[in-house]
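Next up: a single chain in structure tokens, the form predicted alone.
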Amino acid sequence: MDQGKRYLLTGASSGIGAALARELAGKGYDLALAARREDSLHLLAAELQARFGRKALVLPLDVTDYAACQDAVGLAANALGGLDGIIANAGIALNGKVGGGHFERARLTLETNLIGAIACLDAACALFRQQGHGHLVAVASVAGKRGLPYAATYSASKAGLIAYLQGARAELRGKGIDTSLILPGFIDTPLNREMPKRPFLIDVERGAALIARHIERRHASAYVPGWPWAILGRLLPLLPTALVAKF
């Protein structure tokens, strides 16, 4: 099986995406960096090229422009001389209480975290089917294992992404295309800094290093960090609603 290191990474301009780009470049990956903030991408690309001597393509991309997701895969493959994997990492967390007049925030969260991720993964998978190899990576969340109060839409978006990649893995079995489902707990990024509680928080550099390791090993599914989330993630669906409501 081809184990090339030319990857398209969405949500690369900050947070987990930017830290993961540094980790992967340090491991010899050439990257197409995709996000909405083009200025941040150019700074990151220059850093990767200077520090690691790797190719780093800048791809301005809003993943809610689904046609642009298709184009981004082709642009990445052309610029990198081929494409071996995609990491669907772009995400937002516009939380609010159910019935609180926040439907537009909910819609945008679903369009970005779920439909945008699927648009990118599907476009890449079409290329991988043609070439007979590839790697689909989806960055979901422990929150996708159970609907959480005041984050119902975020949980729904990540639950949908989990189910999508599980289905893709079954469908692609034996076709030379690997899938990796990444399930982070609380990693210190701007996405969650306003939350009142962030149990078992780890810094973004450690989180990115763990994610990069799972990508390198092409693990089918991985909690980040493994302890304690590998246990808590399995327990979440079993907890009484009264207990979850206290979250």
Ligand SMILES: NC(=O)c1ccc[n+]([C@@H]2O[C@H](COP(=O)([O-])OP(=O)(O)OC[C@H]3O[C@@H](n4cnc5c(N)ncnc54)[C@H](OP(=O)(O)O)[C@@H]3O)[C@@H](O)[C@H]2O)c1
Contents of the next structure:
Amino acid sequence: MDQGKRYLLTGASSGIGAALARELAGKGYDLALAARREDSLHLLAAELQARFGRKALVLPLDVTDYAACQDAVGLAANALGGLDGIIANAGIALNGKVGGGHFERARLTLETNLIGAIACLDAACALFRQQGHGHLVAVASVAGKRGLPYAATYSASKAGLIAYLQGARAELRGKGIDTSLILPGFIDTPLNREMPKRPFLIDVERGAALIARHIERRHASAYVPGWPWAILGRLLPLLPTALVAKF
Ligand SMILES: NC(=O)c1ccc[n+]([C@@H]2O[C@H](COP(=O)([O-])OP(=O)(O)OC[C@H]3O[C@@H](n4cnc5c(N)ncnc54)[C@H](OP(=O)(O)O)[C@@H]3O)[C@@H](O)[C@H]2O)c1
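Having seen the form predicted alone, please provide the structure of the form predicted in complex with this ligand.
Following is the full complex, with the preceding chain placed first.
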């Protein structure tokens, strides 16, 4: 068993999560694969075991069931023989106009992307504090750097996640627990396939390879891909509203 490479990954049934699972298993990680679609997780787990000979636990989980998020951490640690990190990646993008009668979509977006992510990160961090080491990874978004039109709640959920991880990082300084904030631009997945525009789109394998590298190196924060998002992400908060309104 490789020490330091036992991770719980949420949102593993599709898109970035599934591709990241392949990348990490290829680098020797043992994984607990969490999501609601159990069939997809079983297929992925079988693939990881066959291709890479790694442990892959199927962990059915709805991250809006916050008690289940707590349990998932214990189940993952038991099955993998310990837990070294967690990647809070599960997310949805149910966009809609502000005031357009979409409050339920907004609520579910916040419950999944923000509260669900915090539920998982918090539960894992309790274990990491006990053991004196661990790695908290959150997949946020460039959209969290500025509130975007027709994605106001999605932006709010990711801005909240960015602030949460920044707070955690400051609090955990010197305690042996690292944090990594991942800020993707547009990566080709089912989450955004219906969107009319996806500037600077990259394929999911490339996105996952970049994210895996940032996780391996325990980078504090990383735009994915770095170009052009490291520049655009920093510019976004400074742009005039009239310009942002045209997005
Ligand atoms: N693709 C991009 O361009 C992009 C850009 C910035 C940020 N992101 C972020 O990257 C993350 C992954 O997104 P993706 O693009 O890979 O989208 P995706 O292909 O739609 O995958 C989303 C994953 O989240 C899981 N999920 C959703 N709701 C869940 C819930 N309540 N409980 C447990 N799992 C849940 C889904 O699994 P089940 O449906 O099986 O539960 C699925 O595995 C998200 O947080 C997203 O906001 C993506």
